[in-house]
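Given next, in structure tokens, is a single chain: the form predicted alone.
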Amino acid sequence: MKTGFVLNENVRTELSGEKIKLRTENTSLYYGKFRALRNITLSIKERSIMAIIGPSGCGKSSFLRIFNRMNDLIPGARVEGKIEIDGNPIYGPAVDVVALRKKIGMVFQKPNPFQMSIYDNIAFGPRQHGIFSKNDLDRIIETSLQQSALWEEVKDKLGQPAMGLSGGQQQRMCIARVLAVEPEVILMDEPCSALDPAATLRVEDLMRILAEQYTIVIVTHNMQQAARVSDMAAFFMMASDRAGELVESGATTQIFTNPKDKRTEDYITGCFG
């Protein structure tokens, strides 16, 4: 199948030897009895990227909410199935909920900066976990903004409100907060959506150095964006009754070369979405 994707020269279409960070077997969502998501079985290697796609409503936020839990926090929201990191449960009574938040760590569609200075922000999440010491928050919060790519942009400003920052800042910021509690996956949640082309490149860029070190798995509309930046990609789908499927998932060359089902081929060329 012939595109006008730009598929990502450094994507690494072999993964098989790779350990598994995250996966999810016959998992299904409910809110109340309204059935978001049905039976995802899905692999997701160690230090890679996963990109989600698939049309509005297909359950693809919902899915990524349920690698820290953050469908617990809505009234009537429960799992069937299993979820796992390293091959342990995420769900279940001896589960710590704050420590599996450390270990995978989110950022939003929009940049959610708090009304608090630049410091202060990357500062946040140490503290919560009783790192108060000046010198450790110091090389924390230098170390983390130089992951983001923002430490030569902000360092001689970090005492000013991260409001002020640009929106590709803040976002850069963001992933610096989520990098200073020091986790091993990152959740992105159409993390460029508010975004303007040359901010979205450079937070692009970021992802592929970040995925060196860590795990990312990241749900985007833009099919440009999925085929630059991600390893491996996975299509949903609605079903007639409105419950969010997987279609099928695989290397992002695969999937957008050759996909096996066709309406993943009619989704990546816009036939629908």
Second form
Amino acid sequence: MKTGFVLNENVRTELSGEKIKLRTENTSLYYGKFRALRNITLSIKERSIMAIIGPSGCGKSSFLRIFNRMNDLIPGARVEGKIEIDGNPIYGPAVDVVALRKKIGMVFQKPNPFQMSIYDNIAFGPRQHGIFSKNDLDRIIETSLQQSALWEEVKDKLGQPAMGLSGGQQQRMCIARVLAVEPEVILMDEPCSALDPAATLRVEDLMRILAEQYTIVIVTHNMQQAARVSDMAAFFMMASDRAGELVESGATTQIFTNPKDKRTEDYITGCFG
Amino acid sequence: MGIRVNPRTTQKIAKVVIWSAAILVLLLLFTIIIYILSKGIPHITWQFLTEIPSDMGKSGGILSAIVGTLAVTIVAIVVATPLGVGTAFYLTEYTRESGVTKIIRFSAESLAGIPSIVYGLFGFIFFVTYLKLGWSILSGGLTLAVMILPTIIRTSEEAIRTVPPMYREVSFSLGGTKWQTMTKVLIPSALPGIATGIILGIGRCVAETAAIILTAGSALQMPTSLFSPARTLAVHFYILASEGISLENAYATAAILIILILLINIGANLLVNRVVAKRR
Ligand SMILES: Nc1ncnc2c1ncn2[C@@H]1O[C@H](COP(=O)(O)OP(=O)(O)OP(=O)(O)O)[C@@H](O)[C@H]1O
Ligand SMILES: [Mg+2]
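Go ahead and give the structure of the form predicted together with the partner chain, now that the form predicted alone is out.
In what comes next, the whole complex appears, and the chain from above leads the way.
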């Protein structure tokens, strides 16, 4: 199969030996009576980037939000099956949701700074977790902003409102805000869909650097982006009853050049025309 | 088929009607305020502000009524704000829509429509007689607190609902607890709306007469504790005017009442703006 897109050169195809960070087994998600996801079994390796792709409404965002239990906020939402981080269950009476969410950060589709200064935005998470000393906060804020490649642009205006940043800067600030909590996993739900191409490339570069240290799961509609940044990819699709199913998953190179399933091939070739 | 009117003509007519309505209302309001101020201010003297009434209010000042008004209002706000804002948070954040929330909301809405004299009667029976608090600032303040509770609940609830849901998600996703999300994200964002409810509540407290007479009494002396009976400015004005004691002093009292309400509104707005500006 011939497709005209660039694959990520840094991709690590030899992922077999690495540790599994996140795992679902036969996981289903219900919104009330409606089943949004059916029997998803997927493993995500530590320090890799997993791209979740698929048509609109197939449950990509829902899948992502299973891991940090954001679906708990939705009345009537319910999950079934095994969901684990480092082999430990994510759901269950013994789980400390606050500690879990500290470990699993999330970047949303729309940049969403609080109406506070840049400093206070990034300090928000650490303060929630009991860090108040100015020295510690200053250090955390500088490190996070450097990691998110925003430090040089904002170091002289940390006290200014975050709303005054450009969209791309806001999104990188939101990434810094997540990094400030020192998570292990970063979930990204279409993080670049509100950004222009230049800002998108900056965030993609950033993701590659972050993957050295963090496990990243990204939902994207942009196939080029999935191909450029991800190590692994999972293709979701809606079944006839509108429940989302995992069609296939594997190394990004394989999914994009040699998909096993006809539906994956159709979707990917459809996207590239 | 009806007559077709040129949309531009409709627009012109609508413009005239809307402008006239606005101007009429403004004129009415200003006429009342200016009328009362012009009749009242000439009688306001230093002595009027600093002395307690004598001779039933014919002479002397209104200091005890000013103190009474402030005291009753402060008690009401201090009691009603945490209760009202707490209930609003319970309804929006701590529970899902259910029979219970419907009942709470329905009761609050029904309470909002009850005439104040009924609250007065309730306050008299419950606080004054049953709890044996007597005619006092405390009874009056508690009665007013019950009276303004529905307003505070409803405005706070609306204010909390207008906070973008995204902010909650971000706070939770960063590992915030419900309490932290409430105090660090929701309250600051909803503050202007919550403050509006409180200001409306203050306005109602300051303006109330019937419920106060039944629960705080109409004593002319200077109140000395929460258990003292007291007379508020609105009650003082009502008695002066209705019993024909002194029309001049009635107008002067009304003028002070209006000025007080203006000051409270301006002060509260400044305060809210400062808090909001600090967060931007
Ligand atoms: N809060 C909710 N309550 C009920 N149904 C929901 C809710 N959120 C999502 N759904 C349904 O679940 C299905 C999957 O939605 P989801 O948002 O996960 O899809 P998606 O793949 O992220 O779509 P998109 O690519 O458009 O973002 C859809 O049918 C949607 O209507
Ligand atoms: Mg989505």
